[in-house]
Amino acid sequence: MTTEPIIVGIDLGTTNSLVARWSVDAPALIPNVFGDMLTPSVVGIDLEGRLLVGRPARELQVLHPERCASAFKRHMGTDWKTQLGEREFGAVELSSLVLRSLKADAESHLGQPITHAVITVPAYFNEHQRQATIRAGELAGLTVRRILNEPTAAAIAYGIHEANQDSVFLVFDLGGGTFDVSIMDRFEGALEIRSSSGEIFLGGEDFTRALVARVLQSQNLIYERVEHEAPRMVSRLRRECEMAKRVLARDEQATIRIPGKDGELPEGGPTATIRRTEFDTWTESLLARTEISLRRALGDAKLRRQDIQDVILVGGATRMPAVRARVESWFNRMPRCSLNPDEVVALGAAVQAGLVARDRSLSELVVTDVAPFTLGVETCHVIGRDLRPGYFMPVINRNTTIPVSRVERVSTVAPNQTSVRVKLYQGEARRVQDNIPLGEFEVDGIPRGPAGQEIDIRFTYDQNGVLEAEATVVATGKSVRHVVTRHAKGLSPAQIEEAVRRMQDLKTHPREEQANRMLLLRAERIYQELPLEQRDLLDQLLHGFEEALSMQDPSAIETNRESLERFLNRFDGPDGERQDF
């Protein structure tokens, strides 16, 4: 008797990623090797040429930003590349390394191989980015059973926890790198998504960057120039500003230590005290951008803001008081956050994984989703006596419930025209030049005759956001089908095999050594931040820990690790937040 494979749910985030599964009758998060639920979406190559993912890479990034990559989710579906050590990586490869780390954590925790997953993406991810996410899963050794919109995942999690409450509610999802908003109906065990909108380049990272830029400006420095000339200074300052942003979420002011151009934090060095009101003023323009997506989502759902009965906050950036105040003011109601905003998307992905696996306890939950963009083809318009190409004809409009199949009829524009080139686009603009090209294909065999020979263009859009286009010559019934994959910067089977081989060649720290390696990197970073009188003690603790590691004595390693961690936690909490002595 063969057992069905476990399907995990993965929130592949811009700043942090999580993995979860449906367990018995509830979703459950899976801890990583450090016991954390959040795995930083950071990849690095250390000075020994070994691969680091998650917390160790985040620690390395402070000291060696040139050897690390983060926020690469924003570059999914593009040709963006970055150099780490002697290797060049694209966003798909880097994302696959994060997925591979999550997969290893799940396998260790569950005690069996994991080969299937549901992976979440921002609702406003375009076709390029969705296909790239599927490719990343393939490179990580996963069969991607479903691509799920992040607000939909959050709605599913809330639908499970509060299934008896019928309402129209809105999910406001401001994560580390992206912003999404979805409006949905919850009724009789069903979740129906009515509309989605959002922005790819808007998230907590932008609020942190705004703070970094202001602090540098206070020192008469320009962000872009310093980032190029003194990357270690910016890397260290970014970490200081990220911690200050968290402090400002609960306190009225925060103090930021300003590193030198070498990235060092000298004793008695300059500091900047930032008040929450200042931070809110500096980031007002970022927050104002959320209203554009809110208005679009409401308009597409044919609702007014007073029709929304509940507003749910998702994403770590929603912890900022200004965000909550803006949402409360806009909807004239207190937004809710009864589930952890960092974890709710992964929990919803786990529920969806249970649905895909046909778990009996989930048989009553029905979930619909919508197409986040309008999909169509290029057509010509007659202007006076001229025939002008470049116009966009929608076939599937945005926020149409999916899966869906729609057909539109077009015709030839010239006498005896025997072929047409069908060009596919995604977007909301009237002209194709302002939309995103998805691909094209040729239809030939059209009977000769006068202009106006008819062709049916059918689009079929599935729940993974994969588009299939079909053109049928009406007179002959001849059809040509085209699955949109080429546009997504995807990889051929041979390229996937080669990419997997290249990644296997990377020297990876054994799983059992990850905690030790992360602790050493953390200690090295903190050493540079300590007052001089504290450095000697840390140096002794580090020496003892390194000696124990070289001896491979488990008892000595554990004893020295505990002493080192106690010291580090006095200065810098386990979650990276600076503590007071």
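Switch from the form predicted alone to the form predicted in complex with ligand ADP and print that structure.
No partners, no molecules, just the chain.
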């Protein structure tokens, strides 16, 4: 009997990424090397040119934002590039580094190689963005067995597919930088997305930013100006406000230390105390924006809000009480939030991974997906007496449940026209130039005659993202097929190998060194925040630790690390965050 390799489920998020797996009869999250479930989707190159991923990179970002990249998921499927240290990176490469780090964590946790994964993407991701995600997986050494929509994953985590009742429900996902609403249907055991909507620039970071702006304003400072003139002050204050925001999710008030121009936080320095009611007032307009997308999603699904039987909260920012209260009053029902909102997508991915591994995803659980975008062909329009090309004719509409097969009829535009070039596009724009080209092919052998010879264009689109277009000349029955696969625009095996090699050139810290590396970075950050008289002490502790590291003496490393950590925790709380997290 051959045993299937373990397939992990991965939530590759804009702000945080997680990995989980199916374990016996339940999904289980896998902690990273630091013991955290959440790995920040941040990549950095330190001053020695070494690669950092996750929390160490987020630490580096406070002092050296120019050496770090975050929120690159927004650029998936585009040519965007960023310079980090000496090198340029695209979104696929950066994502692959995050995936590689999750893969390594899973491997050391499970004690075996991990080569297969289910990765989630937002429901609105288009073909290029899905392809880019698969490519990021390949670069990380993962075979992507399934791409799963995030709201579908969240619904699976809540076991909605197993409920013994059909229902219409809504997934409300407010993450770090994006807001997604999906209306879903559970019908005869299958899950379908009926509509999706949202904003790509609305999330928890905006709430933090609003708080930063208010605190600066209370000091008679203007955000945009300070950001330019004292970037360290802003990045330090942002951290303070991020912590305060989390405290306010639980307590009625929080205190923020206001850093100086260089980001220093002297003892007895200025502070500001913020009440939750104030915070809620300042961020009210952000919250109000979620309503626009909610209405649009309902409109697209042709539903009223009272038709929604269940609401699922997803995304770390839904931990804010004001968000919950708003959702509750808008729908007049308690939203589901028994699972941690920033973990549910990864849990659902792990359930799906378990089903894929047992080859039961189709028989026991039909997770149908939707085409997240419209697919169609180019046609001409008659404008006055002119024939104008360049118009988009949809064949499969956005939000259609897949697999799906649809036919549209087109006809020749000129007399004695014996061939037609079929150009395939994806997108929502009226003109093809604004949509994404997917390929083209030629149909010939059309009988001579007047204009108006008919051709049927059939599109078939399946769950694995394969689009098959077939054109049939109605008069003769002759047909031509053209297949667009996710890999069509991807890399050849040789190119993948080359890209993987290029990534492997990057020097990574040995995994056991990463924790030490992070501790050093954290200590350096705190050093700058300390009053002068405390700096000496930290300097000594750091020196001792560095010396122990260079001598590679495990017991000396251990004792020096402990005293350094104890010192740092007095300022920052364990692990660089305040205890009340």
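Numbering follows the first chain given and starts at 1. Please read all numbers here as calculations on a predicted model, not as lab measurements. We call the rigid core the largest set of C-alpha positions that still match within 1.5 Å between the two forms.
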For Gly439, is the CA shift between the two forms at least 2 Å following rigid-core superposition?
yes
Core-aligned C-alpha movement of Arg236 between the two forms, 2 Å or more:
yes
